[in-house]
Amino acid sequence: MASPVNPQRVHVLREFPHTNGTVLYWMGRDMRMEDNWALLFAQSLAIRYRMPMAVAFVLPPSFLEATERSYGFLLKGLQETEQLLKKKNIPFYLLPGTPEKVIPKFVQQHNVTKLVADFNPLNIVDQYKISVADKIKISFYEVDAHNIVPVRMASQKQEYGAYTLRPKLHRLLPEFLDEFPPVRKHPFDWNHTVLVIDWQKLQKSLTIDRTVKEVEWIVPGERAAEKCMVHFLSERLNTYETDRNDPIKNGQSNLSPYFHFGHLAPQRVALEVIKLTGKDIRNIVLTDSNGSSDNRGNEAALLEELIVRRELSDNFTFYNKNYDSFEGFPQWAKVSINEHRNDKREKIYTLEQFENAATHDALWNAAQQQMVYTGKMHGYMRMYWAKKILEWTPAVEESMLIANFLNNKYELDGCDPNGYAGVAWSIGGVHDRAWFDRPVFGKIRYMNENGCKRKFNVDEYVKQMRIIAEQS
């Protein structure tokens, strides 16, 4: 069988003479089976060498900052998998544990020749894979599932924004954007035990913080992803461009939790997008140089996040391994933050009273309410919530560890790096150009509620929150 999936989508980690034996996807990031490179590439390998194969999940006791909100959406979304993939003939493993202890001895127990995972650029799971590597000595691969144009191909060098990735990712969509194929069923049988996963004592065996609950507003798995997508394409996506930055209305798409847990493709969206207005991808992706949404176009104004925004964030995260400090900010913006540290802050908070969100100011808390009672701050907001984060720490290194701590605590799609990367813009000036010099922000973009108040019903947006809060 010839593979399905372009060769630039591939990274050999290691590569060895071919053997007989199993093939195994190491699923991490791209948690569906429907619209999964990774899987298909693995699935190929195997038809080609008429090979078994499985695919794995390993369910470390701990991941980051991640909570039960986050576990409960991913273990949900994995059983959905599981059924999916057994119709394929293809065997489902959760693997409690840390990836370097498990896939090795999975590996050898299983007689594993061929060992595939998908791309994800944080450095935490840059390092599981660099420990795997090193006690295996199999043919390893990595497939970029989750990107439409692969980060590697992209770009070789960390781009200073969007204004500088949108060109090369213009040049390359019609390479990558074609239609996924569909999974076969698994022609040759896996011979290995396939024990029965009991999916509530795994949820209990994990070491997380319970008292972040689940929420109730979206379902997990990749069948619900898509009932979302068709909802947001077929009623929301004629008032987006001018709705998504109201925090007060219903108009984003809802997609990020499903993109981060791997439930849905974001070339999928694209693909339905394409399909939808009947135009070439080319007339209207990337049509405005500066970035701006102004005058583009509802479907211009969703490609855009999810194809540029959303992949510069990789390419941010994969290319800059200090994305989440002081350390990964232009050198333009370290020296503006350098010459204000010592600039009086006129209101001082710790961790606490931020999470409690007990500040003085009733637009923040709202915020911070949104995030902690739903899972999903709206977007224009988040950008606020940071850079007041900022305004009111007494150092950038202290404003970057709550910023994060709270974002990948509480959001469905935190420990993400779209969450990394739109804290490094709030705070360090990441992907964005000086201003203004002014105190404590230095040339750092600055925002206040009187900006807010520009773009949509502060009062409104704050009565809300208050009720969502008061009836949790």
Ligand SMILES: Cc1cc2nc3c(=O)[nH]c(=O)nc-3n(C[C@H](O)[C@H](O)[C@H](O)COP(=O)(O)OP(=O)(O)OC[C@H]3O[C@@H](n4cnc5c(N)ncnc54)[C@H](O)[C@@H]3O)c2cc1C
The other form holds:
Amino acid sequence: MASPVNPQRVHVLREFPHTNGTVLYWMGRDMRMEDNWALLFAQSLAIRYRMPMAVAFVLPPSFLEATERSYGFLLKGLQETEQLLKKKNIPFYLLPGTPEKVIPKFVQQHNVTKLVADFNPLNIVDQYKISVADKIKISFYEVDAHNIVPVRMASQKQEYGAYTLRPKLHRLLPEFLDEFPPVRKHPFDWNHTVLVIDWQKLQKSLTIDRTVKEVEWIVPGERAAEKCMVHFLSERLNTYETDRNDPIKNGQSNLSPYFHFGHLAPQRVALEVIKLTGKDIRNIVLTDSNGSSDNRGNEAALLEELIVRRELSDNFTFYNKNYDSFEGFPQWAKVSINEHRNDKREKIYTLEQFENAATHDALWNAAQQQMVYTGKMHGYMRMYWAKKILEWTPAVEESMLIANFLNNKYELDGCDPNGYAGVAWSIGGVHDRAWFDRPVFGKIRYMNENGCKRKFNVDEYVKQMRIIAEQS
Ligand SMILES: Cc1cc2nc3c(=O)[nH]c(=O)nc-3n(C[C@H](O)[C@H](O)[C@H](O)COP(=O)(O)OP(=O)(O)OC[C@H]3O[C@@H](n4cnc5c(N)ncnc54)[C@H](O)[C@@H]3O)c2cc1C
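Please could you give me the other form, the form predicted in complex with the named molecule, since above is the form predicted on its own?
After this comes the whole thing, all chains and molecules, with the earlier chain placed first.
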């Protein structure tokens, strides 16, 4: 079978002449059966060489600042994926431990001769892959199943901003925005024992923070993700451009937790949106939604966020390994922040005060409460929230640590390139330009409550979040 996967999606980490055995897809970032280029590539290899295949997910006892909230979402999603894979005659293994220990062992015990992993630009995942590669002597491929245009293809360097990445993505979209083929029922049986997974026992064995509980407003898993997409596209896309920046309206898609856990492919959403426009992909113009193209409107605004802004975050975290620190900021921002290091801060808060939503600012506290209690702060408030952390901490290094820590701990879509890029944009001017010089912020773009008041009903937002906090 010719591979249905564009070879440019595949990055060869190691390759050896073919030997018989089995194929393993080490599922990481893209936890779904449908619309998954990494799974499709693994299957195409297995069919070409007439080999059985399996999927394995490695469950480390902890991952960055992830809590019971995010692990619960992850495990429930995987439970569903296990069942979907089973229908395709593909067994699923859940391997507790760290990748450098469990993957080489699995490879040896199951005679794996071809290993496929999905792409993830975060440093911790890179390190996992390097240490796995050091311990195995089989072909090892990495497939970008998360981005529409694979990060290495979109650009060979860190981009300055959306305005430099957009034309590159635009040029490559017709090549990469192709329809996914279905996964086939796998024709070669897996002859090894597949252990029954005790999901509850596994969850109990994790050494994670259990104070941050799961939330009920969003259902994990690929089926729920698809429903959420269909509902958003049919009911709310028609107001997306105007409502998405209003925190008291349900104007955003709420798809980010699904993208983060890989329950839904952004490419699926892009394909569905383009179908709605009735246009050919070649005639889709990616445009800043504030721009002046004739393609403005709800669909264009969504495609801008979903494709350009999201893929810009992967570009940033892939090419800039200091994505979570001051060293990762652009030069102009570093110089400016250094000039303002000794400026007097009107307020200073500790991590504990921030975490407990105990600042003097009711609007900031409301945003923090939304994140703590619902696991998803409104997108507009995230900018205000992070910028105030810069304003109210003694040093920029501390503000980066606090913002990333809280974002990763409470947001369902946290521990993600989008989070690191969003924090670096807010605090360090990444993907932004220099603004007027002012105390503390230097030339970093400033935001204040009056600006928010001009955009939306601040009192109503504060009231809504107070009610949520009281009921939680
Ligand atoms: C300080 C800060 C922290 C952030 N932390 C995260 C995070 O941890 N995880 C995360 O996924 N996003 C993060 N964002 C980006 C953005 O706020 C969220 O992606 C968005 O609010 C998610 O909600 P939604 O899916 O309903 O968005 P929608 O408006 O419906 O957008 C659809 C999709 O487009 C993408 N998108 C939208 N806005 C952005 C953006 N500004 N940058 C990159 N991609 C975008 C996301 O994939 C999103 O799911 C952060 C932004 C800032 C300023």
